[in-house]
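What follows is one chain in structure tokens, specifically the form predicted alone.
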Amino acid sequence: MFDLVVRGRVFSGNLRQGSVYIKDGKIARVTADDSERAERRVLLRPNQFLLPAATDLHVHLRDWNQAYKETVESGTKAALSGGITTIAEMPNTDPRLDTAENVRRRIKLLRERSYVDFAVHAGVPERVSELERMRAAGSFAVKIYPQEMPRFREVALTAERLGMKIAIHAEVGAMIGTSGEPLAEVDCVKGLLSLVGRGMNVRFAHISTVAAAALINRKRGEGFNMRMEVTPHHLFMTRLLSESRIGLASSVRPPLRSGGNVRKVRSLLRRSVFDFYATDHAPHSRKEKSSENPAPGFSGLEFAFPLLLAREGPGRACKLYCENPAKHLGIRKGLVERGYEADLVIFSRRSWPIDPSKFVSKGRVTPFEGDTLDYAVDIVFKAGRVAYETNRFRKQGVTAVPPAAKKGD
């Protein structure tokens, strides 16, 4: 007997009527047959459908000395309520994840308090030899920020040797905040592409300009192992619209772009130029966002999946936010297929407004405030068990992705 069957419209390549049978936390069968026995049966309403849960590769959970901005608990609950069951955390915490000891401490905290599975990016350490110990502690990738670009080749070669992935925030640091800022991304990409080796596994985070995306796409057409992610705000929000809504709080890195650039970025998305959709969830207090020098970044975990679904449809949403990022982490999630983990989301077709005052996240500033979405998360299954339903959370065991490497790996 199966543990659970979900019957109704299911996305498995396309939306169609079917039954998803779950046993021991995994998808055991996806079939049109509804005759098999299960301990629990969920029948979807006509306005509901079942999708794989999302994996977000770019999340800032704060905590530690920045717990007033966000905590592991509040941030991962926000993710869960948005249909996300795996996140990859960035290393610019306070203190930073730039030593093996801090990576171990962070993974311990995540194991204890996270509501979703997780992966951890390492920060660039003072001595590059520390990366080997950081990988052994559990980091799957190293994140390189603008101020660390002069060390790119040294860090990237070490990461390549260790089998670590490389994530890049591509902006020329000296150009940020100057008249040359609009070119900071593309100039950085131009410089980096001459330094990337064929054996490196490189992900360009939050690419926001058509010019930078075109350069990266051309280079990987030559056989280089490169991928690109794009954020909700660079896909669906313009600088002028954001400033009309939230003023100086529109600050984000890279900055928001023109309407023309946004339209072209969406066109690239539809041509499969981008590999991943990720929030760059960067929560700050309202005071920090409303100051004369506002902190850069927005919250987005609670509406990113419904937003992409509403704007681009289930096929593209599942590819960019479920299947591809799960493959990047090497986990069996992101597809409604036999043998995959039963991390699933029941969505319903109903309208709801983005209201930051009701966010689970402590970060409650977004330029999408007031927008109405046509899809909402009803139930989230993690390993075949209900983890979220109508603002109720059920904490379950979580997994570090990947497990800490053994010495000598």
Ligand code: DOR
Given for the second form:
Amino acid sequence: MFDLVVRGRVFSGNLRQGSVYIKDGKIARVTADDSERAERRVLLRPNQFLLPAATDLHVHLRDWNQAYKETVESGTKAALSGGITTIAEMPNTDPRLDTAENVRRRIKLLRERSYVDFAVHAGVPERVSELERMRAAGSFAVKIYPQEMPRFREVALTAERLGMKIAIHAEVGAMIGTSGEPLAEVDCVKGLLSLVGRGMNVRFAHISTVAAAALINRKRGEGFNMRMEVTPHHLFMTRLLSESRIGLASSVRPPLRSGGNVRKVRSLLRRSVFDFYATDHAPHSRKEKSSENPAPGFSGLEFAFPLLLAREGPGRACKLYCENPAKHLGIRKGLVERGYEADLVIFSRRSWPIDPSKFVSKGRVTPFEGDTLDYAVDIVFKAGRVAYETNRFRKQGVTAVPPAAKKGD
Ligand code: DOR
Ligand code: ZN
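Target state, the form predicted in complex with this ligand; input state, the form predicted alone:
Full assembly next; the chain just shown is listed first.
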């Protein structure tokens, strides 16, 4: 006897009528008919459909000394309500995740407070030898920020030797905020591509320009193991529209781009140049966002999945936000197939406005404010159990994603 069956329109390659049977937290069977028995049965309404839950590889949860911006609890509830059941945390917390001890403390906090499964990026440590202990403490990757670029080879070679993945914020630090700014990303990528080795597993975070994407894409055609993320705001928001809505609070790293660039980035998405969609959820207080010199970054977890679904359809949304990132972390999620974890989302087709004042996240600034979306998250299952249902959360057990075992996967 199965624990649960969800019957209705299900995404499995495309949306079709079917039944998804769940047993012991996993998808046990996917069939076209409804012939088996289960303890609980959920029948989807005609305006509802079932998708895999998302994995977001780029999230800032803050907490600790920045709990006023976000906490693990508020941020992971925001994720869950947006149909996301796994996140990868960035290390620029306060204090930073740049020692094995801090990575251990962070994983302990996440185990206690997170509502979703998680992976942790290590920050670049003072001495590169610390990375081995950080990996043993549970980091799957190291994140390299603009100011750390001079140490790229040293850090990346160590990560390669340890079988750790490498995530890069590619901007030339010295160009940020200057008139040379538009080239900050392209110049950094150009410089890095000559330093990347064939054994390195490299992920470029939030690529925002066509030129940088094209350079990376060409290099990977030569057999380098590189991947690219794209954010909701670089795909679907222009600098002008954002500034007309939220003025100076439009500040984000890398910056928002022109309409022409946004259109081209979207066409690259349709040509499968990007591997991952990731929010770069970077919550700040209203005060910090409305200052003369606003903190860079936006909140995004609560609407990123419905937004991508509405703009690009379920096929591309599931590939970029469910299947590919889960594969990158080496977890059995992101597909509605037998043997995969039963982390699933029931969406319905109904309009709702993006209203930051209603966010679960403490970060309430986004240029998408006021946009209307056509799809909404109704229910989120985590390991076959309801973890979220119309503004109610049920904390389920969470798993720390272990370091990826194999090189090159
Ligand atoms: O906009 C950004 N915000 N870009 C970053 O690289 C950091 C992030 C943050 O932590 O606020
Ligand atoms: Zn970030």
